[in-house]
Each structure stands twice: as C-alpha cells, then as structure tokens.
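Heads up, the chain below is alone and in the form predicted on its own; it's given as structure tokens.
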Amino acid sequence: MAAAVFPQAIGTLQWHQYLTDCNLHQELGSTSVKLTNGFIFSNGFFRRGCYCSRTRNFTVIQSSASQTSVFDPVKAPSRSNTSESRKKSNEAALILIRHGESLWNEKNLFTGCVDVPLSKKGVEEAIEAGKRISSIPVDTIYTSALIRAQMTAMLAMTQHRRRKVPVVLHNESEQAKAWSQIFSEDTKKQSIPVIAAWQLNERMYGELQGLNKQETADRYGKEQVHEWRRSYDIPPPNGESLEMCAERAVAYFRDQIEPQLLSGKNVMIAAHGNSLRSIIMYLDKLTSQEVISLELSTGIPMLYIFKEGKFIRRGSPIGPSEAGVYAYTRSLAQYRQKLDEMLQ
C-alpha cells in the first residue's frame, strides 16, 4: 500500500532538497543524528541548536499562504465572485492530525524533535486519516518541520476526493521563492500550498530523546520520568516543558492560521502530540491541568469548525468510524454533495 502512494509524496515534499539545504543527516533506527550549525545527537544527548523555542541555531522553513491564491471550483462555481464568497464566510474547517507512528514510537523512543521517518503502520494511519477526511475541505496545509508530520499531510492528501496536489511553499530566501513559484493560473486551481514551520514540531525531549521509555523509567524512577511527561511546567533536562511548547505553537497558530480561518479559508495541520495538545488547549480554553490529560491518538483527524470566531468541536481523537469523528454542518453536507455530483 505505501509503495503506490509514497512517490507521490516525496516528490511534493522534495525531501532530498531539503536534507541537502540543512545538511542533516540521520542513520535511521539508530540514535546518531547530525544537525547543522554542530548540532549533535547521540545516545540521547543534544548539543547546540535544534527545531524549539529555546534556541535559534536552526534552519526555519515558513510561508505565508497569502502566496498562492488557493481556487476550488467545487466550492465557487465561478472565478468572479471566490474573493466576495470569501469575505462572506464565516464558517471555515480546521483539521488537525497527529502524525502516524513513526520508527522510534514503533521502538518506543522518546523522539522530541528528533527527525524520524513513518514507520509502515505510520503509513497505513496516514492513508486512513486521509479517508477520513475525504470530503472535507482543505485550502491550506500547515505542517512542523519535521518529515513524518510532513508525510502524514502528503500521504493523508492522496486519498482526498478533491485531487489536489499539495505544493510546499518555500521562503527561506529570495531564490528559494523564485524557484517554487507555481506561474501557471491551472495549476494554481488544482494546488493546495503546504508550509512547514518549526513551531509546529513536537516538543524538545533534551536528554530523553533517543532513550527507551521504559528503560529511562527504570534509570530515573516512575515518577520522574512521568513528571517530566505529564506535567505543565516542568521541562525534562535540557528539554522543553508543555508551556515552552504551547508558547511556539499557539503564537504561530493565533498569527499566521487564525487569519486563514477568519478569511474562510479551510485548513489542516499536521503536527505531533504536544503541539496540538497546545492548540486543543486554546481551541477549547482548557486548564493546565486539563491539558496534561488529553490524549490524540496518532493518525486520528480531529475536525473544529470556526463560526462566528469561536472553534466548536464536532470530532473526536478516537472516533472509530468517518461517521463518528464527523458530524457535518450543512455547509460540509453541500460541499460533500456536490463532491459526489463532480465526481460521479
């Protein structure tokens, strides 16, 4: 199953360019990482720079959706009139999804910012996530830095009744820009852009990454270990805590996704575990302690639907079928319906 799709995703993502550009390189299902700027992994240990909030000797891949002029004929029948139906709306989708299972989740590793690939159940989840959400909408894609968030958008997208191609969008410098332009009006109709962000990534584990979960307990205790996990405020050693990460994550969501949302624009992040805890948690006003007990399962789509500046929730992180996770406004009811005449 991810032989027939994977391609698909890496040559939207363009991986390659991107280890090239970053000069990283990582031996996978090992615990020796190399990062630029002498940022060094090994045996769990992190030294100098990473993708957090605490320093800044990383390479930052960000965009502005304002880029690309996103136009579904499914959802505006004619070209005149998508800037005013725009300006109209005032109810958009916002998809969250954690990333599928990943090579050091299948080994149980503490992973953090660590850049780990999909493991193949990882896969399997995207493609799923992606079913599940097959007929709702999605104009933007945000996703974290890190690869197995970026291919869980890919691999998700492939499955999407709408057939889009995800286009990454590059800002990193003026060339960067030149070159992943997309001149064609055509192929703008049939794009979706996609921009990665590091205030997306999970948060920095510091000396737990690379370590056996189980293992760590037993070095450190029960207690410590599950402290540094679960509480708010308490960062593992050089890691950070759920409140460092929620500072990165919310910020970038109240200032560059908010906007898409209000505009009308529907959107779908990408992320991990702990930055999208931080968002649920703004999302849905919850309390430090609250947060601390949230659990997304990965591979599982979450939907809010943003109407009248408020997000209501309308799917939950473990909803086992399409019709359990969703129930549809009508706005999403038409938007299914006229996916199902399009495409009959």
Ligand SMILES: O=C(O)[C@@H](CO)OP(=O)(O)O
Given for the second form:
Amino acid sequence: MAAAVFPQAIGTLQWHQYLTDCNLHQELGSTSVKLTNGFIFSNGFFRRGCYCSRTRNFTVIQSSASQTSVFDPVKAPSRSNTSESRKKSNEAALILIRHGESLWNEKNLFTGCVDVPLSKKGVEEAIEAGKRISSIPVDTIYTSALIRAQMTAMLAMTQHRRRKVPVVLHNESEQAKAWSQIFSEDTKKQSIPVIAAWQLNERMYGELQGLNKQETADRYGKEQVHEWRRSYDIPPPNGESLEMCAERAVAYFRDQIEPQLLSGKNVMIAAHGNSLRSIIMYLDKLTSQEVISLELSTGIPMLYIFKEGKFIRRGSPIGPSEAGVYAYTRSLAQYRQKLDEMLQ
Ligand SMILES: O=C(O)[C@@H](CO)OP(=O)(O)O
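Could I have the structure of this protein in the form predicted in complex with the ligand, to go alongside the form predicted on its own above?
Next comes the full complex, and the chain you just saw is listed first.
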C-alpha cells in the first residue's frame, strides 16, 4: 500500500480529533510523523502514552513516507489462512473491554472484588461494544471471575457476525472438566473458549468496598481519595495498589495470554478499570506517572494488533456500517469482507 506523503508542517492536531476523526487517522495511518512535544505518530498511534490527555494539541513538524502499512492479514484468505502462514505473520488482534456499567457504578460505590452484575445501562453498553467488534476475529475470550465482566463478554458476543458460540471452560476440577466435554469436532470449531481468571479481577479495594465515592471524598479529602484510586503504588486501606494488582494481572497476561497471541490466536479480554489499566500500562510502556491519568470508560472496546512481539494500539473500533473504520488494519478489513461474503 502506498504511503501518503505529508508536507513539512500541516498545522495542529488535537488528540480528541485523532480519536474521532477516521479520515485523519487513515491519512496518518501509513505515515510516520514527528510531532512537537517529542511525540511520534507511527503505525497508527501516538507513542509515549500521550492518550492520557484527550485535549492536548500536537503540531506536526516533520513527516516521512517511509512507513507503509505494516499489517499483514490476520486471517486473510489469500495470505494467512493456513497455520503455517499464521505462524510466519505472527500477528493477532487483541481486544480489551472494561465491563459495562454495574449496579454499583450506577450508585457510585467502590466495588473492587465485590461481585455485582451490570445495570440496564451496562447491558446496553455491552451490546453496543459487541456491535463495535462484531467484525473483528475472536478465537479465545478471557474474563475475570466476576459476573460484570462475564456478562459483558457474553452480551458482546451475541452481536458477533461470525456467530460462534462462547463456551465457558470449567477446569476447576477433573470432574467439572470431564462433565463439560464436547464430543463433536464440528461443534468445537463453532465454539469460542471462555476462560475465567481471578487474576483479571478488579483491584481489591479493601475497606473502601461498598462505600460511596463522594461520601468518602467528603470524609477523607478529594486528594487522598484520588491517591487511593489512581496512584500506582499507594493502596487503599487494606486493599491492593495498582502495582499489586499489576503483579497478578500482568503476570497472568504474560504467562497465559501472550502465548496465545504469539500462536496467532485473536483474543478478547473483558475485565475491569484497574486490572485493564495495569495491562495497558504494560502494553503501552506507561510510566507510574503516566498511568495516573489513564481512565477507561465502561463498555468501550480497545483494539491492539500484536505483531513481532510488539503491541500496536489501533483505537476503538466503530460499527461495521460506518465508513472508514480507522481501527481496522488491512487484514481486519479482509476478515470483515469475508464475513460480508459469507453472510450475503
Ligand atoms: O469501584 C471500583 O471497583 C472501581 C471501578 O469502578 O472504581 P475506581 O474508578 O475508583 O477505580
């Protein structure tokens, strides 16, 4: 694919514009651009974790057309539909979704490891998230052990155009394993394994669990509560800091999920604000300072491409009916086209 050539200076970009303006992203997508503030836009995203700030201005000071599209098809019929070529391309999609709004989010209560379900709005958000990723391949699903993440994953998958059935694996005992076997290879092929892991749970919020966030801020002060909620290494009373949460969540990601991606499997993770913040910190190499301002919205999927051992952030996919979906790589566009043909 030929790369677009940018003039030496094209003015000012707003990060918000990057997030929402598909055409801009497409134009930039195949070009390396150096920006003021030391930020570099290449391979479809800004480096240095600057997405924490949605309102920052970027002035383009230099560009190069050396970067062509780096994304080979994940599962494109012409190039990557054999396990051999998959291994060679070493590329896979990774979708991260924070669960939809829960009944305690709605009431503004600290939730942590308390297992509460989605609110009505959360159910709608999960379905909407499913529409956004309905044309992105998913081979394996990881969720936390908490119902709000599991509901989100399942509701999202009801929208997937491939129509595979998510099946929760029960490996907690030999008997559970034996009793949940599937005896048809064809049916297995039409299923997506769902693995629930406590390591992906929300951070344990200690003695804040069940307290109202506003009342807690009124009592202990806004700054103290912000420190408990967003700092990297300060735990809430008797709870986990983000660092402690990362020790289990990132270890699980590296031990269990990365090998799947390495083997070419497309993975979706439905988890929580803080367990996902810790994973994003690892993926985007954010510092403990940068992660403070990282906030994740409920029910908004984020797409990464894993290629040659690197995670490339592609933004949040929007519905297949929208023109110019910036999050799609060429290979994902091919997968989507294949679905279009199949479903005609
Ligand atoms: O209550 C919680 O478990 C989390 C996520 O909802 O809250 P916070 O935004 O403080 O991380």
